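To begin, one chain is listed below as structure tokens, in the form predicted alone.
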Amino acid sequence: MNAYCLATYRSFDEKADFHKKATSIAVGLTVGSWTELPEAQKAQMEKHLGKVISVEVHEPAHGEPTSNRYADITIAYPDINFSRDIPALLVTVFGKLSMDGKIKLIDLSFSSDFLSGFSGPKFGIQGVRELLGVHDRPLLMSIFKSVVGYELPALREQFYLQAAGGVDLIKDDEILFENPLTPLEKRIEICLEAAAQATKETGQKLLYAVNLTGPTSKLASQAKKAIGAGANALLFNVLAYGFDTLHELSTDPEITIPIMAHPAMAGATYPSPHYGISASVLLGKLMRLAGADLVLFPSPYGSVVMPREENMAIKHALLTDDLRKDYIYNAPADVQLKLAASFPVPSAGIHPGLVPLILRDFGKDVIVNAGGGIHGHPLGTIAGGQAFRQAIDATMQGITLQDYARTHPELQSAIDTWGTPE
């Protein structure tokens, strides 16, 4: 019996026969042609032929422009056609098709055979929590800012101020590459010294996600060099390097620290309603499948806004336990597959006043990620971290930020500066 992966597309066209188009996709992206084949060859090629699973046409409502006419088309692609890796799957289901007018890949489901080739996150939410010893609240992360051109002493000072404010994780800026001023091993050394200093004061453990960069062929050795220098987490620009590179890193037995996926380049792919790949596939399913332990993506609240519906779809893809329903197509009843959940990290323009919204939408298993909301605090960077921790504590206790701020000046100052949602 053939195994299939499923792709769902949203295709916009004012006049198209979408059922005919679906058949054209199913045939064109698999055997190439069908009606012209001799009957004997059809029997041989049947196992390679794509299948139309469904076509749901949405006609414009009265008064809407005809350009709003679209169909959601789901095609099944035989696993026998492609190797068991994400690049092969993406090229099969959307390579040539991505250039065929207004059409967007909005969902993927995988066969149990395909999915069994992926172990998912090595650490995931529970593993990251165990490393930090924090199980009962959301985590707080801070971002280095203005690091390009800094020398090591200034970098160390910035790291210390963030850590002393009570954050759980600190990440490099994604644009901090290997350079003479802050080379990888020296950067790790001085940042971990600052982390140890802060830990003596706060009692908290800390993960530092150092940016993994360089030629693709040298990434694994660079990661191992970082681990040898004491690194306890990696930041990785997945979309610039590719999902298969992330998969290779995450499955390497010598890479024994969590990998944080940055969404750089994602804006070229997901935002359009007519083109590209949906955020839930690009930053959700494929990141988790390839092994990202933590996944950053634009929040629906701050400065780089993603619609809340898309955020919730990413959250679902990263956290769901129901793989049989959401990831696997036609799973046999006896299939037992498990992927660890990836930590969702909604980001960009986050300040303490937004914490109740983040926890409302994401619950306890979320990382509150801040840059300017910590560094730009009127009372300084340490107070910026403290204000976020106070906002998390208040929200977890069911206390309004305004009430909690009366006895917590760091939070009060943050509210005075950035406000709270109306």
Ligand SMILES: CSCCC(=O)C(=O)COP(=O)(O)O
Contents of the next structure:
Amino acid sequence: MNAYCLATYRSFDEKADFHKKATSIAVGLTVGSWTELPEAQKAQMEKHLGKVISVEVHEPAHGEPTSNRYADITIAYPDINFSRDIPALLVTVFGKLSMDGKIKLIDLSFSSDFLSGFSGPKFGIQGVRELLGVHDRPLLMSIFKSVVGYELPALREQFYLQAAGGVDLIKDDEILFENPLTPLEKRIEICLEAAAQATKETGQKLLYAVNLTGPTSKLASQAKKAIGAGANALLFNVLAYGFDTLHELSTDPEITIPIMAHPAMAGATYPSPHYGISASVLLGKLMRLAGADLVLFPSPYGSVVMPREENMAIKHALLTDDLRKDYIYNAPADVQLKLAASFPVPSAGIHPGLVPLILRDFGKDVIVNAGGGIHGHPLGTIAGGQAFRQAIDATMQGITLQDYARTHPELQSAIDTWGTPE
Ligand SMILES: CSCCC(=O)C(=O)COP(=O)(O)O
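Now that you have shown the form predicted alone, what about the form predicted together with this ligand?
Time for the whole complex; same chain goes first.
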């Protein structure tokens, strides 16, 4: 029996025959032409031919502009046409098609055979929690800010202040590349020293995600150099390199620490309703498949806003256990595939007042992540971390931030500065 991967597209056109369009995609992206083929060749090509699974046309309601006319088209692509890797799949389902008018790739699902080529996150939520020894609450991450041009002592000081505030993870800024002032191994050395100092005082373990950068051909050796220097997590700008690079890193047996995926460049791909790839595919399914243990993405509440519905779709893609329903097309009854869940990290412009919203939408398995919301605290960076931890504690106990802040001055000061949503 043939195995297929499915792609669903939203195609906008004021007057197109969407059924014809679906057929032209199914044929054009597989065997190229069909009706012109002699019968003998048709029999031979049948197993390579894409199939139209469904076409759902949405006619604009009365009074709505005709430009709102679209169809959701689902096509099945035979696995036999492409190798078992993300670049081959993406080029098949959305290579040339991505440039062919108003069309967006909104979902992907995989054959069980294709999916079985991916082991997903090495650590995932469970593994990251085990490294930190924290199982009963959302985690808190802080982002280095204003570090370009700084020397090691300034970096160490900034690391210590973040750690002393009680954060669980600290990540490099994604724009901190290999540089002569704070080279990778030195950076790791001084940050881990500062982490040890803070841990003595707080009793808390810490992960430091160092930014893995440089030419693609040197990334794996750079990652191993980082691990040799004691690194316990990596930050990686996945979309600048491609999903396959993440997959190579995450499946390397010598890369034994969690990988955090930064969404830099994602805004060039997901936000348009008419073009690109949906956020849930780009920052959800493909990140998890390629092995990201933690995935950052803009939240619906902060400074770089993504609609809540899209955020919830990313969350679902990163967390769902039901691969048969959400990831696999036509799963045979005896197939049991598993992927560890990737930690969702809704980010950008996050401050303590937003914690109740984050926990309402994401529950306990989320990483609250802030840069400016920690460093910009009026009482300083340590108080910034403390205010977030207090907001998490309050919300976990069902206490309003306002009530909790009465006995927690750091939280009170954060609320006075940034407020709480209505
Ligand atoms: C757009 S998601 C990535 C968030 C990020 O990397 C960042 O630096 C956010 O910083 P902020 O000061 O807005 O918390």
